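Taking the form predicted alone, here's one chain by itself in structure tokens.
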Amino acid sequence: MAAERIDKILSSQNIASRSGVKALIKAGKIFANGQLVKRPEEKYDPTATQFTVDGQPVTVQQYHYIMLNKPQGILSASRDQHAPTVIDLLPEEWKRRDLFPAGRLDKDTEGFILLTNDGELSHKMLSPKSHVYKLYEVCCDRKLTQEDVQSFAEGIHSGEQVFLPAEMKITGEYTALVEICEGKFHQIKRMFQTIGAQVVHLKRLKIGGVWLDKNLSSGAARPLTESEITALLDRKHGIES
């Protein structure tokens, strides 16, 4: 792995901001391979260097997993010249060049989106063969019925497009929870269009076994815990789970 500045390496691990890392270096609290780090611009291979901060060892994580509560109006992309992206919402110290959104949410859809640099996990999470379910909160423009629930359970056909069976739970006259294990283009909206309803609001609440943190305000982000990272590929499903 290419060598990087010590302040960039440690800030990416949420040790402190880059200015905070500089302050720790000035205080003589950071060592690399047993040697005192004297300047923030000193470079190291993050995967081949043993770091200690204030006497505590730091294990540099190769992969990063960040939960973002995406607001409406934000693109699910790493970068765009004309509109703000999910990466733009991150704190400066988290804006690693290799982070990308694992899957996408439409520009007008909000909720849980995973930002990571782990391509293998992203592929597994998004593949229908993995049966990783995603849960959405839906509001549409007409009253929902048990016939709609049955249509989703049987699988929706839209022209030549076939959507796998999905679970729907009606939560109000115009609202429902819907769980799917696919991620086709505009899938939820197209499924509702097929039954004669237009989606007016859509929010993703859960991926695999990981729920959107209720304490995470719109536009805010936090790293996943170790148990949450493992639960991302959880195949258990059911709206009540």
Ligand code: URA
Second form
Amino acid sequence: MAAERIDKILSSQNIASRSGVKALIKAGKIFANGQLVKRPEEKYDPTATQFTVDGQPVTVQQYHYIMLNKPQGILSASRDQHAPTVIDLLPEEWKRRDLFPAGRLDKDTEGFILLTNDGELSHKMLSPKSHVYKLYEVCCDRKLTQEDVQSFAEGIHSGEQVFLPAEMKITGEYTALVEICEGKFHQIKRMFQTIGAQVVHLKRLKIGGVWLDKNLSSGAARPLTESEITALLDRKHGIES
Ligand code: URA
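Same protein, different form: I have the form predicted alone, so give me the form predicted in complex with the ligand.
Now the complete complex, all chains and molecules, led by this one.
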């Protein structure tokens, strides 16, 4: 891994804020590979260096994976001058980790968004070739029928645009669960428009094999567990499963 400044490395691990790490360096409390660290500008390979802070070893976690229950009205971006973003919702200590949203949810869509600094995993999760399915709960403005289910199963065509076959399960007169493995711009809304329905509410419930945590209130976030990180790229699908 590329070398980074020691204050950046340790603040990303929740040891202290950047100024807190500088103070620890000044107090002579930080060692890298057994050598006293003298300046915050010193650079180290974060995963190939043994750090101690106040005599305690620090294990550097290179990648971070955070599940956020995105509320409506929040942008899926790292920063924006005018509107709050998903990163703005995180606790201060997680904001220092160069996290970005892996994929986008529309401003008025809520639910599961993954925040990570792992570009490779993000790319795999979003590529249709990886067959990682995403499950959405949809409410629309007209009654849904078995013909709609059939249209989705056959694949929707909208002008030049072709959407791959998708599973829809009707859950109420106006509501359904829909599973897709592509992530085209406004995809669910456009698929419904093609069958003559407007989406009035949209929530993402699942990515790969990972469900949105039911205990995570709107706007709250938590790190994924080890097994959830592995399950993100799960290719199993089927709404019943
Ligand atoms: N499809 C949409 O139309 N919007 C989203 O936010 C996600 C999927």
